[in-house]
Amino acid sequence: MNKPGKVYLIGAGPGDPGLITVKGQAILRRAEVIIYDYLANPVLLDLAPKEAERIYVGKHSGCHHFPQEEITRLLLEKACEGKRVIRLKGGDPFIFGRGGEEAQALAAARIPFEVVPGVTAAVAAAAYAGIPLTHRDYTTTLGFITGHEGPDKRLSSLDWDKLAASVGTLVFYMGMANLENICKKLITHGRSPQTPVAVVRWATLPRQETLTGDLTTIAGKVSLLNFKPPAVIFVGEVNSLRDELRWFDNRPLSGRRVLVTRAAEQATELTTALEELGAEAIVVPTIEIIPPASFAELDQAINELGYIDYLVLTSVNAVSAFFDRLTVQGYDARALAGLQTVAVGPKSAEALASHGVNADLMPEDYRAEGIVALLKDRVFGKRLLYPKAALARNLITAELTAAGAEVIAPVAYASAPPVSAAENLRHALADRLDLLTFTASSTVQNFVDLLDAEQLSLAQKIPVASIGPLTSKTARDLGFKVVIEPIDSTLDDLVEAIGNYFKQGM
């Protein structure tokens, strides 16, 4: 018989993946088996090794995919195989998460286990909604109650007299189906009908919504707006502080769903910036960077760097591709001594600096047109190396050749739609999207090529944010309505323009 493994009951927090503990992250990185439910953000699964077994045991009200007994059996079975098993649970394992029952089963079977606490939904939902659960000017007492008890118990078993009169802030988990009854019970047992109530759903996620009222009105509002679980109910005077303290759901892009089409390895910067403004960024890359058909021309140019006067880099991808081949050819940044480096904009300059090289020149207009304007009066009789994308426009080569330069323009990288892009786009378009973002003409063209006629017709009704004039023209030519284009073609300016657009109530 194998020596038993170990089970870790880890609280994943209520939704925002940043709320998992440092210890929880560290254990996930060593997981061999992960058993997770639908309240645990699936993004956290990316922390685990690729070879780790992932088993979904999610449960929805009225549709139990896995009974608790089966989940417990899985924990025991996988642990008995000698595996390091992670039970990843939404919120905190020991607060209405049935973690106690799972721990009991493990203890009875003499299987080693640890409990890693998580941020429970009540604490996180209140904080993100701007509701302090306790406040010395309002209350110093707090109670957590489940609004949906076990099948052999009823809400009437609660001591409503004490709950109504003795606890300042009441938090009800899983109580949406019983909300009207909860409010009536509290009023009947002495709580003021005007007691403020807040209901928070999808806590800590960009889609978080908060509905407020009092004990007499909240149930009607929930019914009218079809305000469904998962949600947490807060009862108490502290709810009156929400208007003063709200910070999460009043950001410029709160509640907005924005599609990001950049290559996966470059999407993080844009998605992070959008999420900081409150958006839910839906990442569906329509492009991925791939090697060119041949590196022969680029390798030859690198071996002749001593005869080059200017190195022109028009994207972060160009910087990366060039330095990758520089290393393959046995060189480093010292090979650039004696030539001038030209970066098309701040991000390309940052990428260049990461390789220990400062950009000597950068145009005011962060486009190919800016490069031409910057160099056309400098390059007569000079040799330029311009590592380009396979589908790059001929503008730089043609204009600077006409200005008297010798332009060597090997293809350094190419692009193609990711294999799973069409299916991922179909899923993204099936839900509401408030904005499409395009950061290159190729992302627009690939987007169109990946859709059928019906999907494209739907997508063309969604407003578009474009990083610059060329991308905007491509989008308009393909039937899209471009409503956002920053003055400068940078991600920072694009995000700022998006924020301003929605701030104006568009």
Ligand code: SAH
Given for the second form:
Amino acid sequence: MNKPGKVYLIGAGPGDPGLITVKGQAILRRAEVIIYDYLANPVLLDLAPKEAERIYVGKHSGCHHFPQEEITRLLLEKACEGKRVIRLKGGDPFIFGRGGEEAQALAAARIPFEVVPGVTAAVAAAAYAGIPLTHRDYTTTLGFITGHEGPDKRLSSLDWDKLAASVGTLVFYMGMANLENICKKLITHGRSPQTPVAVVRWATLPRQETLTGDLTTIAGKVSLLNFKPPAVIFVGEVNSLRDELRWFDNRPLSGRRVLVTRAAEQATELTTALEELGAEAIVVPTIEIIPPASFAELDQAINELGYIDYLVLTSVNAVSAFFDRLTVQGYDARALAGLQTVAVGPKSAEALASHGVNADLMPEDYRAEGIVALLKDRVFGKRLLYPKAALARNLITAELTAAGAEVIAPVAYASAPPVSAAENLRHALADRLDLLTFTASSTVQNFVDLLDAEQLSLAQKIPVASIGPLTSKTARDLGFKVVIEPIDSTLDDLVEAIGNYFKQGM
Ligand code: SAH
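Given the form predicted on its own above, produce the structure of the same protein in the form predicted in complex with this ligand.
Full complex below, order starting with the chain above.
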């Protein structure tokens, strides 16, 4: 038999991937097998090595759970193969998660294990809904209770007298099916019918929703609105603090679903900023950066860098494409020692700096027009290298040539719609979308090319946020309603403009 591996029971937290512990994250990064649940956010699996085996043991489209014995058997089997096994569970492994039973099986089989706690649903939902679980003015006691009526009648056998009378804040897990019964029991056993109740579903995720009432009204509201699990139920006076303390679901973009069409490598910055304002960002890149048809021209220019006076970089993509090729050709940043670098804006300058090179010049207007205005009086008789996109406008080359420069403009990169984009878009459009965002004309054009006529006419009804005048023009020409365009064409300004638009209750 192999030397047994080790099993890590890790709490994944309640949903927001940022709520896993640093320790849990570090262990996931070294996983060989991951056995994960319905309530563990699958995004966390991306932390694990690509080759790690991923086994889903959650619900299958609302059907039954994987039998617990089967999960335990899997844990033992993989550990006996000598693997480092991660058992990733929603919330905390030892709170209503059967982590205790799994650990017992490991202990009995003498398989080494560790338990890494997680942020349990009650704690997380309370924080994100603005409900302090304890508060000196309201309560000093707290109970986590299962609201699930098991075959052993756990719910009915609870000591309701004591619960109702002596625990200030009660939190029920798995209680949605029995909500009415829970409220009745509490009232019957002496809790005031006016005790405030809050129900929080999909806590910590952008789709988090909260419903409030009291012990007499909440069950009716839940069934009227068809408010579905997973949800935790808070009973107690602390619920009255929510109006004062809510912060998560009253941000400018709370509850809004926003489509992000940027290239995958560039989407994160935009999605993070949108999420910070409360939006649910749906990322479907309609563009992907690919190599040009040929590198010959760029390679030649790189070999002749010594003769160049200005290197003009008009996007982050241009910076990466140029430096990738510089490296392939066996050079490094020193090859740029004799020339002046021009970055179109702060993002490109930052990308340039990441290669150890400062931008010597940057226009006030972060566009090709800005570059022309900046350089036209300096470049007479000079030689410029402008590594460009396959579909770039001719503006820089034409205007600066007219200003007396020799402009060498090799194609450094091209773009194309990613393979699965059409299907991902169809998927995204099947659900409600409150806003489409476009950060380049090419993303709009590809978006349209990827849709059929019916999908397109649907999409054209959704308001559009565009980064600047060119993108807006393309979008309008293609039949979209552009309602947001920041004054400065930067991501930060775009996000701010989106926030303002929805804040005004549009
Ligand atoms: N071990 C988990 C609980 C598993 S029991 C933990 O510590 O959180 C499953 C129950 O947890 C659900 O029925 C629901 O009551 C609660 N739950 C888990 N994730 C939740 C979430 N994101 N929002 C609201 N309730 C959640």
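By rigid core we mean the largest C-alpha set that fits within 1.5 Å across both forms. Predicted, not measured: the structure shown is a model, and the values here were computed from it. Residue numbers count along the first chain shown, from 1.
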If I superpose the two forms on their rigid core, does the C-alpha of Ser240 end up displaced by 2 Å or more between these two forms? no
Note to self: Using a rigid core superposition, assess whether Arg191 undergoes a CA shift of 2 Å or more between these two forms.
What the structure shows: no
Checklist entry - Any CA movement of 2 Å or more for Asn226 between these two forms, core superposed? => result no
Between-form comparison on the rigid core puts the Cα shift of Leu311 between these two forms, in Å, at 2.7
Once the two forms are overlaid on the core, the CA atom of Leu339 shifts between these two forms, in angstrom, by 4.0
